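Taking the form predicted on its own, here's one chain by itself in structure tokens.
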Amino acid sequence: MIRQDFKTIADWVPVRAKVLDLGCGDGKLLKHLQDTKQAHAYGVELSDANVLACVQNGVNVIQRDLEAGLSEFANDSFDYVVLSQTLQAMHHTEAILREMLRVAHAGIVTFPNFGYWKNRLQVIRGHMPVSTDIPYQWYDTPNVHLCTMHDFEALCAKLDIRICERVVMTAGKRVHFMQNLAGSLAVYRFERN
């Protein structure tokens, strides 16, 4: 069963597109894009176990720390660069967004929305949020930059990035009303302005 945010990403990626997935995990998204869109898919992953899983899934993967940038990739070498539920774990958030749009015409980002009402409620009650989309305790989380949808959109405006489409979900279902409050996961497609 494929995650709903992966289905949204696949809907945006055209057939035979060149796709780079940053922090690709076990390669399930790229495998899905290869199988359904005949995508020319490549992943970047740090974890030894996930690199092995990518190879077992038949996905091309490079082992690399994303914080070091994407200097090994030429300008405009991909159609899309994907950063799925990894943005919040990046120390150099602005730099990775710029790099995504240097190596590709468009980018796709998904992240847990810290503005989701259940996250806000947990903070009001005196605790850091823990949920399906933010599954870590404060002391063992890889997340360093949690943001809301409004925060992300403000950063895109600052970086002169044009947001083309936005899908917001909770428990895999699309949210259409009061998205920053009612949505637990945000998916954005964006391009250079």
Given for the second form:
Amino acid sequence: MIRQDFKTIADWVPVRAKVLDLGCGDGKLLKHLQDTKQAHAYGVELSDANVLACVQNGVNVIQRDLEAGLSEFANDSFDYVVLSQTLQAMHHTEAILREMLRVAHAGIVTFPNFGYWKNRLQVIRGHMPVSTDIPYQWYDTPNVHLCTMHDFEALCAKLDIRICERVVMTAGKRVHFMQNLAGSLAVYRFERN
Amino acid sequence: MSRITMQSASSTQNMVVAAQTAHFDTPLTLKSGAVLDSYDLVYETYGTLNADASNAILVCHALSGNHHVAGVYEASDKKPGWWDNMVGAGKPIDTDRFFVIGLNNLGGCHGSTGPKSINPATGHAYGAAFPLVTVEDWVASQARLADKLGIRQFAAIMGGSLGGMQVLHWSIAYPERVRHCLVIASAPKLTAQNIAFNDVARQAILTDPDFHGGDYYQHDTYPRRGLRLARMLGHITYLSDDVMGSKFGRILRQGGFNYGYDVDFEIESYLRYQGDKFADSFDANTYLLMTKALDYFDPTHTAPEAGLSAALAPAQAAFLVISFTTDWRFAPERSREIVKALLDNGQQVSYAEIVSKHGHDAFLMPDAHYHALVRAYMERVSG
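Give me the form predicted together with its partner chain now, not the form predicted on its own.
What follows is the entire complex, opening with the chain shown before.
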């Protein structure tokens, strides 16, 4: 079973691209990109269990804390750097976006859209949202920087990042209208300006 | 010339193994320019070489290691080979699938030609006349052993510490002969601090009055005190401050101070015991030579400005690089230098930093996560 944002990412990544997946988890996206796009791919992951899972999945993984930057990776050494469902858990949000566009010309970010109407409804009802894409209680969450699509786009403008493409989904289906309200998961492709 | 026989170890709990000797008559020109006209290499094999000789794994040993990697010589032996927790039937390096080779490097003191071997030219032990051998020379001799065993290409070559340096050199010198490299608790070259430790160890041996310039065999003496000190120093650097603290702390041997220079603290007792044990079983000239091989190894030596990336550029193998958090002798940063160089070249590499309290010695310990990683990687090697 391929996660819903993976398919979009795979559509964007050209065949035989050099791809770096930050916070790559168990390496399923990397494996998918290797199998379907013959990607030359590496993952970066901190957790022991995930590093082991990556090795079991037959993908290259480098154990490292993303918060410390990407100093092992040279400028422009990749075609794409992916940060899927990890941005919201990063402390150094601006730093990692800058690092992404240092090591590659283009980046892909996916994150749960805090502006999704069901999230807003839970806040209006007086609670922090818990949903499929934000499946954590407020007291037990790795997420420290949740944002809406508007927020993310404003940050990109501030960092001089050009957004090239945007795909918004809810329960695996594409959303085309009122995306910041109707979409639970946002997937962005962007480049250095 | 002795005949090479493939001996397949049985897949039992206590794999009973036997050492073999390969004799080489083709002169080997060493990096120093010296030539060894002929030499022996002692080795052991575990598991069975498959029909197309594609399942062979070479294990390179570290400073004080040897060819006895796994198993026991007799069912009643209490102590198995030095990496028995890693290599064997059903173990991370599974000898039911792989044909594993361990050897004693040239200059060693466990059967391969070294300083205490008889020099055919003089009829005496080589002693000081034995040439300094380097990591590059070891790899060249290992390649000749592989030729004898009919192994064109290793499925994997692995080693920890100084063994990892041999693995690195294999990938550079014979890129087409190794598919996977496992470089564990190693470094691309020693730091000044590391060379400094080695030199103190060497000075302990060289200044021992029983050393006789390395020709102690003829004088019927042995620089035992020097080798003992060298090993004690080494041991301090192989352990972490943490593990020394938790294992020994300030525990007193007899509950109180003796107000003298005999053993007061447990740590003193431990180090003296380790020093004694080692001095009884190792050759001082080999210790000198192995530490020098460590110091000399530097893949960037001939082109320092081009850096490690350029040095590793010829490698075709995929790499698994592993370090341990409390290893300060071969710190994780040093492994990351290797990883960075491979990444610069776009080579296949995975890197894991294992949380351990055991310092440099961690690479020999049976840590569950560490072993699971190696086991998982070996799936890729065999697949």
